[in-house]
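Below you'll find only one chain, the form predicted on its own, shown as structure tokens.
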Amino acid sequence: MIPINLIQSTAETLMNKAAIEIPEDYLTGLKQAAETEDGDLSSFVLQAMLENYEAAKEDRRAMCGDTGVPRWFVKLGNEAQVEGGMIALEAALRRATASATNGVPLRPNRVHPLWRTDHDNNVGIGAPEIEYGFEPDGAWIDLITVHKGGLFGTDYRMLFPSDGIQGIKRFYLDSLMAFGKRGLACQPAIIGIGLGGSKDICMTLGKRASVLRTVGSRNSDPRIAEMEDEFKELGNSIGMGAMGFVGKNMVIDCNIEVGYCHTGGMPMSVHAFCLSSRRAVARIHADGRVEHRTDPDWFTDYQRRETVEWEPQQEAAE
């Protein structure tokens, strides 16, 4: 049984880490981009970003004035038990979000869409979002917090099978150009692409690809992994760099996730995780151990399972 007070205290620690400390995989990718960037303004921005990250860590202050919209991803081993059940878990994550908003502090970005009601704690109807995943074995819980920008940097299009890979590339480049020219995302970023599913699942796949995959990871399908390499190179060939200035490092990495879809369509979404790439992860074990890491390890073989064991019904003999 995992104590609820341990869940809340761990969640508060994660909120602090996500807001202040850059994940090592993204930081490494950013340093590599800074070494190869030759655009004057893009180089200036990259160096300023790296200095800002160091200052944030030293001063224990949020790395960006816009601290995004905190959200949670929770993965449970099949034998995991939570004191008070899942309702208690959700309440603990909401309290941790409110506490961190006041303590880090985070900007209270969450408001009612119509009345603009603001509880000054990033908690409200449907906020923070809490999404779940499950694994076959284990009595542990993974808590993952992501502080992603909540305005732009996302696009969706219903493609058709006849559009093929070229159509996917076209929409990908259209999206990146719009993100850069119109200031709809802060580059360089981890780009997530969702392919397939219904519209809502397509959006979910793309967002998870951007925020729950580390820089340098590759899809377990080797053909998709090749596309990820190609799309990273393609995204960095359009002449844009940091914050949309002239340069050649707009994409730190490109991650693609897929889901089965209706035979007549090929839904696609594109998501840019902002240049702060704020995420933090911890696994809480039933014996009270807490292990912190930066890799969400969300997309396991189980999460990408394709079918199910089943026995087709035999037609009755005439």
Contents of the next structure:
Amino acid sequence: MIPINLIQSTAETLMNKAAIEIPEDYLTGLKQAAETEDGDLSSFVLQAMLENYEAAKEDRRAMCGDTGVPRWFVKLGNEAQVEGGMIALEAALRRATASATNGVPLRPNRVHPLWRTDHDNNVGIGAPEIEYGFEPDGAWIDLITVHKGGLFGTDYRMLFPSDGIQGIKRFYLDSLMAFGKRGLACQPAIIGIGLGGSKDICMTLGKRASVLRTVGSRNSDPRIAEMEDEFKELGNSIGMGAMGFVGKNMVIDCNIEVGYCHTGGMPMSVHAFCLSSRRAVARIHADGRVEHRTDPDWFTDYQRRETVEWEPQQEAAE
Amino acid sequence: MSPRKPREVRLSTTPSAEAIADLRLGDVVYLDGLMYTAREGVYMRALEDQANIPMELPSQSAANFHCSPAARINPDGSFDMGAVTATASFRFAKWLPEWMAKTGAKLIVGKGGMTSRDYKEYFVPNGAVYLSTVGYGTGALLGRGVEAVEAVHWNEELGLAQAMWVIRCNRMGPFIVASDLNGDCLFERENAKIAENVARVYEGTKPAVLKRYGESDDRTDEVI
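For comparison with the form predicted on its own, kindly provide the form predicted together with the partner chain.
Shown next: the complete complex, the earlier chain at its head.
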């Protein structure tokens, strides 16, 4: 049984870390970009960003003044038990979100869409979002917080099988061009592409591809992994860099996730995680141990399963 | 070829006309003096509701920051400001001509900026230029440049994110000069260079079989 107080205190720590500490995989990717960048202004911007990450860590202040919209992804091992059940868990995550907003401090970004009511704590109707996943073994619970920023850099389009790979490339380039100018996408970023699903799931897949996968990770389907390499290079060949200045670094990495869709369609979404790529993860074990990390490790074989039944032994033997 | 470093300039938030005239596109600026935040909430309250602006403008400050800080008001009434980052400015263009005329703002600071048409139409006649934040998201560096939070106005009416924050800047930056007194726009200059390569990048791709309303196929267009 995982104590509810431990969940709340861990969640508060995660809120803090996500806002302040740039994840190592993205930092490494951005440092590599800074080394190759030869555009005068783009290069200046990347250097300033690297200094900014240092300043944030030294001062324990948020990396960016727009601290995004905090949300939670919760993954449970099949044997996990939470004190007070899932209602208590949700309450703990809402409390942690509110208290960290005041504590770090974060910007109270969340308002009612019509009445613009602001509770000054990032909590409200449907906020923070809490989404769930499960894994076959284990009594642990993974708490993942993502504070994705920005109103730009995300788009959806219903494509069709006849659009093919060239149609996918075009919509990808369209999204980068549209949101890259003036740097509205806060690039260079981790770009996530969702392919398939229904419209809502297509958006979810693309969002998760950008925020729940790390720089350097590759899809387990080797042909999709090849596309990820190709699309990263394609995005970086536009000639646009940070802030939309002339440069050659637009995409730190490109992650693609797929889901089965209607036979007539090929829906596609594009998402840009920003220069602050705020994500933090902790696994809480049944015995009370807490392990912090920055890789959500969301897309396991189980999450990408294709068959009716899940038979891990058989999979392992293949 | 290794990149060239841009020129660095220190600038007062109540700058002289000469200091503004000296700024060139792509210069890196650090600010000293008082700067206030104002975005849609403040514009609507001051311009549409005609509320009295709670500062002496432009004598106290001629610098308008499009920003909501990550900040809190403590129980004792003092303020804590963590990170500071700009928000996209083009959404506020409709209020700016009247705001500049009313407050004498000379430095509009934010993210993205406006078009050269806006700059020529009402920035230049008001002797004003646009400064862009860097990144976007050097929030921690900008936060270090905040020497003190002097006041927060209209917090009750507008909420923390839309309130008018008054901050004292001490070498606050970096910012990049994105428009000059000629009304030229840094981003348009960069877009024009990037546009030369667009046809090559799109080679082989094809338009979607199903079109959308209002679709432009000209990738040199900006959609803002």
